[in-house]
Amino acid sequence: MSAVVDERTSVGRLGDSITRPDGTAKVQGSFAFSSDLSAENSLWGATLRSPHPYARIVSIDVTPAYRISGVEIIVTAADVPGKATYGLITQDQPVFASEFVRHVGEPVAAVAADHPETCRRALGAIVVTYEVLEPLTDPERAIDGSHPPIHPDGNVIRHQRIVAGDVDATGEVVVEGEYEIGMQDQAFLGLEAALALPDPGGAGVELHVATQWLHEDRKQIAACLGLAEDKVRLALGGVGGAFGAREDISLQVHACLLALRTGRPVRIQYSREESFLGHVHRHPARIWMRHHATADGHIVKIEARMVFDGGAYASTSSAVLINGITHTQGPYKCANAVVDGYAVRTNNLPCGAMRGFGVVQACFAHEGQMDKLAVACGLDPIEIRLLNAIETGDRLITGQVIENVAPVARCIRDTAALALPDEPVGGHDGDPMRLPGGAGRTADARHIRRGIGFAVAMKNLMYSEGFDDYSTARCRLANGVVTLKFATSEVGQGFVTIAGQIARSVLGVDDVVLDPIDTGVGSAGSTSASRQTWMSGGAVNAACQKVLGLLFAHVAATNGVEAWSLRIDGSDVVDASGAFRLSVVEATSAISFDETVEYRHKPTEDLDENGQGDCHTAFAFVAHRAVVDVDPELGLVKVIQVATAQDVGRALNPLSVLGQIEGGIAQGLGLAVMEEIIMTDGRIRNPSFTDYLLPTFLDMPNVVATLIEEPDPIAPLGAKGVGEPPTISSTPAIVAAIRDAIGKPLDRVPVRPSDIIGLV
């Protein structure tokens, strides 16, 4: 189907473009993000950190700060009552650093005062003496051992290879390529804030904060405050933006450690610069890949060498590995494979989840190789994709078989059918805004080189390697009133939107109302791995179902009808004949149904030694087409033009879909060509949005879309998550295009204007 929607109802059912129930707060600036919370006699907190990147501890004195007029408490590692580490899946990062700091910016320290000021002084008073060592900044030196372990759990986080078929298999034609991916951050809009409020007494608290995951925060924390996870309980403060950073905890045990130890609501919130050095970001990676085909262009052999630096602490290192090497082929056939793939610990700043989990950087690399292979084998882009592209049944280097829908052909075609743009270089009206440098007017249409690209991907949806992965929802039906409770965090995807249209659809209301999003239901998971609208749209879906069959047999009990011939028509029950006719309000005016539902996908297993094994869950599939302008002597590029077909299995809200679609263009585009967050010796230079570029809406180019609606009998609504595919084909597009234009190599991201002007 086409991405052209019409808004037709606020309160619709599932098919239906309906707007966010958050949409006008947030335009209107009446949203109340976490960092727009407060409480009565609430202190505010702030953190103390490292200026080095590896540094031995030798003493911290806080008497200084203690003699600051309004500091009411400084805790360390010392004070930190339950276990000293947390992480998510190895827990090897301190709460704060004790022995050695492993990062700049790392906690060493926290305040809680009465002022954010007088927090800014009393962090300044607080002694701390450092014996600075050598860090360890190259991968290559975790991985060879030139380097010794800044970790007790030593420099590699984890080595895994895939052996696939024959693995001395050759092609007549063979090309390979090294590249280079930067460290992207998330650049989410929100910062890291959260309002800790203790139960009186200290046996407890209440923690309310902008999260990915509230459960798998709450057991952390719980684990480093010494209570049982009862007596921590979380609710979700508004998110601006998240895209994996809030996968990890950053503030969350500071901000409940000083509120216990004061008896008093503590609010911590990170300024941009803190920020940056507070969470995770996307994992900088240099990849090895070497094609082996036939001569008319049939994958035969895949090689490669993958490594991530996963900086100072583990974090989901190890998932976005595998990730990223169970990706090596991409959307492509291939019987033959050898991979070796690390993930390894730095003194760079810490790596984990970002929107395409590792798959962002296979595909950079694949889709060059498959440049490369078009031009060895005298085929076009298209063709040499085309010729190779998987389908449904098909097996993968990791012997895995692909049971759900793969539209991958359908993506190309669909994609490469979409119109070029009809505008000159400079747009109809030369019009500066449309070339490239903008306002500047820095470049002359007549220097002006415009370049084509394609690249294609595809992304395992859910949580992979046997992780038990499940999501709770409750329904309640009264009175013709749905209320819907649920864990999952709404971090701008749209699932507060979703879950109301599957209700209606299901159970015949209009009035559906979702109760507050905390821990007092069982765990939706994390909000990443575009699992929400598969898993958590799968347990509302599932709670929903089970109140239906109760309605049913209620109505049949006391209808005299026969439960089995009963169902929905628009808000009404009726019976097969139709003589038969009941309003859902009605129905439930004098009784209401209650149920709560954990929904679990298929199991998965681990890899074994050599790779192999049914890993991941589900796939989806997305294609991209980019046209670029380039000025080749000034170095500068616009994207004028991306068009996409995405594999979506079911459009439920094809609004919500196509701003999914929108948004992660923006961030592949991001990734092409100016987001890096650019470390020298360890130490960040660009933590501010000064330095650190991002797109703008001027940026963006046009985009076209085609939404692929092949529903997947697999997924429980034949819906695929659609948030992380188009992040993902859009920077290997892009830089394919540039490419296109100037005719030369460009093997690492983000390009550099010095990156073009030096190949020309």
Partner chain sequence: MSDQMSDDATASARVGWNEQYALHVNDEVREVRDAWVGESLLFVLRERLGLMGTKGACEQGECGSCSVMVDGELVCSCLVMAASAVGQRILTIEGIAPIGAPSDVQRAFVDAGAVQCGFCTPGLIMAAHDLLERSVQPSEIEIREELSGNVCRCTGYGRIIEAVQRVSVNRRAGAST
Given for the second form:
Amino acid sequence: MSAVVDERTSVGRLGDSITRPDGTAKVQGSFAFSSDLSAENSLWGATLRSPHPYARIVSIDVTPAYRISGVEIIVTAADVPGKATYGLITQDQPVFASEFVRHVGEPVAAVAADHPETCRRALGAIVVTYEVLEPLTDPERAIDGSHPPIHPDGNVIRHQRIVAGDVDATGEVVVEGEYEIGMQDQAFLGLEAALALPDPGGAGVELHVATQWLHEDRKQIAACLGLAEDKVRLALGGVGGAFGAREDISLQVHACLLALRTGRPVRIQYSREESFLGHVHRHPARIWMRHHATADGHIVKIEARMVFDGGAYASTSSAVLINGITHTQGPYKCANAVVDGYAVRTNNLPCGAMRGFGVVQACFAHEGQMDKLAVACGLDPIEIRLLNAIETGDRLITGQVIENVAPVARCIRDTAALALPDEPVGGHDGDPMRLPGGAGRTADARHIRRGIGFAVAMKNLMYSEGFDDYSTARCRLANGVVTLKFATSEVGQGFVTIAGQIARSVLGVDDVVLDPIDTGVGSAGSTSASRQTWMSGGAVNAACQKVLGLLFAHVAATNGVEAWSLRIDGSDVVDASGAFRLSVVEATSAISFDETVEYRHKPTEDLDENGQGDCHTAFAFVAHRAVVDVDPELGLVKVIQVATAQDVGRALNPLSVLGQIEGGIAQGLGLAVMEEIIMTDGRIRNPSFTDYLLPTFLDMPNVVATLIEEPDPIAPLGAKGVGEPPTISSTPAIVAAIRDAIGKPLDRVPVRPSDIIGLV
Amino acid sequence: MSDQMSDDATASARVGWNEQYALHVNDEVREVRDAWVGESLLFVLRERLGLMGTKGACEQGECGSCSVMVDGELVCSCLVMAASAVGQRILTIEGIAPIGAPSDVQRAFVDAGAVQCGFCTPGLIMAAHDLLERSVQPSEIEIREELSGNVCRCTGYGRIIEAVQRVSVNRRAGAST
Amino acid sequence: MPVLVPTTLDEAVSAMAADPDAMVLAGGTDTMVEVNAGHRRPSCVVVVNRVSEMRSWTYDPVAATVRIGAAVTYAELLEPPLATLLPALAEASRTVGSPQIRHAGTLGGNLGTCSPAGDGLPVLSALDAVVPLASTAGERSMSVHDFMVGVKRTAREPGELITAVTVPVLSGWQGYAKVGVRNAMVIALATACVAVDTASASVRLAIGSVGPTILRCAQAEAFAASAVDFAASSASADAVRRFAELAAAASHPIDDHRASAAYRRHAIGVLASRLLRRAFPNE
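Having gone through the form predicted alone, I am curious about the other one (the form predicted in complex with its partner chain); can you provide its structure?
Complete assembly follows, chain above in first position.
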């Protein structure tokens, strides 16, 4: 029933491309995802959702639903025993809507019944009377105050400026652009699912759930249930992808509440449509930028205005905004800047975390600007970027100095040096699958134009703005076996692989056992912000190092050697002279060590009113080059190749890093040419995989990747997070390539066929 | 086409809720009792027969996670009405290889790094087995077309293609020795 | 018994007679989507994909027609000799969904659903296919043009089964093209089928996803018949351009979340010109 990774990992040290410890279970279908969990006598839960973007709830009549055979219970806002609202930063989102619904799909009630079809019928029988209100869907109306507040917290979630250097500085060359980024969905394949198991008598509850952050979930769930945190135990149900969408609560409180009220286990599994409605998305954004540069192409000043549509509830919008505006300059030197940023509330779907977290939006704009600047200065796209590439020691527009390794110029040069595809348009075999349009046979090779585009990104790692960011790990060593315990959500990224690699490398063991991932140890923080290799990797390393110190002390005391002279050599403890050698297995045959460590990165600061402050922890860098084939008459695109050089610090598992790079680029490609949640008047038009299109095998090209390994002295293992950068500049690189192919400006993603051919 | 909506939501009678049939799954006859007529093969495999390896992610044939073989054809089990599959031979991921003894395709997926979250993986294993049964040496473009019904959100597909190519090479090497 | 799995046409027709409103289930690739979403709650289902007469196809060289059983799958249409006899239908079939969908989905199901975006339907329209319908009253046949009434509406009466589709085998080039935003597994924004019949010196053009159902472009066809040189396989650039304009003018698209009407109309023009050029490669 438990969905934890609980097997011995394969042998491998840091730097080895060992395989996943959960790989065999996953390929055999025996790995238990959260949707695979069930229990004796369990019920199915389902959620009634608002059909309106904005309405007052006049009444809710659940009695007709109770007449359906098989229905056990229906709960509404009136049944929430604790805090009525939840949220990651501000608790502004109701467990169930009570007075108002503020977005389509907002939960209004939940039912528990004997079968999913019974649930569907019960939801259909609940009568909710709404007084429909005029929705606020234009973010500018949230800023200008022309729409009454749709929430007691107001319509502006956060406004922040950055004012840096000489605001009156000007350049000989000025380029300006307005950019728009559509709403992207994380679209993990494993839909939201959980199993809630009530304690006898309703004293507490155990929730098995796919989430990015067990402890934060627990905090919010306990508050809403009116229970002490220790009465709510969370275990990680197998996670079918996350990408930011599992950082916020979705079904967690509903499942627990239904279980506590019925005294029976309750399973909830979202449908794909519900998943689109039930989790936060990437913020759609509008960004205006004006770059001033010297005639030879050095950036003098950047002016920008960014508006992020946060949708109905705050989620992480304020942090997304800060990421966006603090990355206005991208990986380029810039002394002077004036940036105005808003995250606003509307009656659109709530937005929050998605891979890239605000930087995706900023990067699409600054890279569009860099290409314009290149043209204006008579430089090519690579030259302009090299000319301005940021370096270690440079000061950002926030005043923060980059302390990290910052191999931006190397990212650019190494990417540019990668071989271009040698296949001509359409290849040699005449297979239509090689052309834009694929099997649709829409074009012949002579209709197609090829383009090449370039883009570079900077991405902050870990949490920012003074957040107490830490991770906890426990290391036990006995009989030559290390047992690791952490609450780090494994969402597919492979922390379970590198955790074992760290322990083996530090302690010289072959056997590492991973304890179940649950709230039985301190928080690991969220699997987000490219932070777990650094943070949980840092915690596992620190716990292992602490055990190592105890091991050496023990070996020294029992063998008459000096502890300071000891080190690990393979699977043995040896001394400096080489005369002493004892296997770790033997050394721990009669003694065990058990240490738990919290790892923290250095503190960060809030931004002041001028956007000044050391708000970020660390940065990673990446460059992308895209080659695309475009059908200019039909506006269809096929990406032919993406090349990339990524600053990874140190590749702890190169195969895993490559997986993050290829997968991240696929999501960047999706945003570039097909992925968008289309909202009209607050209503989602495409909540299905028929109409929300994800890249397939025939859309994603081969990736050519170079890992730039310059271990970062600030990082505990020299390794930077690698998950987000691939998603960030791949999008503008692809769009730049399309622009190059058709010779027209494109300022919006996803690029639609009608944008390419210039139809209104 | 037309169809009748069954009893309205408030009726207590439950028409079509007592289907009894047997399915032939992974070389076993499995009885299904008291099922609702509208249940998909995906639902019945998972919830009535306990075969959780087959995954559902879209319920409309757009992701391939629920791929199984029915009478030798790779199909989406979410689009097969379970009660209509009586008398057909159904093969699921659980029938590919015994637990702990993965097939060559399964091993290659692990070794090549083709697995991240793993949710799409069982469906892809089914599709890759099917492809490699029919095509000994598939070209890259053929692999892409044949697997294009299986969406993966984590990997970007590169390592999956690598895994399929490795199996193809190894099988041919094995056959020639 | 709510789910019937007949193996002969007689059994299937009898089952339909017993409950004329029974849900007909072939590959399930359209129907089960609706069932899974709760939009359809079947009480009686007649499963037709094991009816032997509907699972097979026959070629009549004298009449120059292929009778394709309604439960023949797209995957089967992709294989020779069917693909050789009806190449445009094979091209259309390759664009249907995914391999999994093509293994299950059937031509009869495409007709039964009668979506304007049905991938096989422009080909059936361009080739003037005939749809036989069976009931306990016997078999009747109607032209595919009469069969397709509107958006997801057909002339099939309660109790009737689509048993097959009879498709003429023409002598001349034929081809199909489909525009979608993705390079695989995508719903058509615009489709077109051009079929040349050298025997009658005619050019057929059917277009999909740009009207309530599949449209034939009579003006474009008449123009092409007079403007192209069948013997030389040639068409002037002007003729191709005019053909495209007439095709676009024949479309009646709407704006929706998938594409604007303007884009769909434009795409029809592009597809028509490219298909005509493929049919008549010489200038």
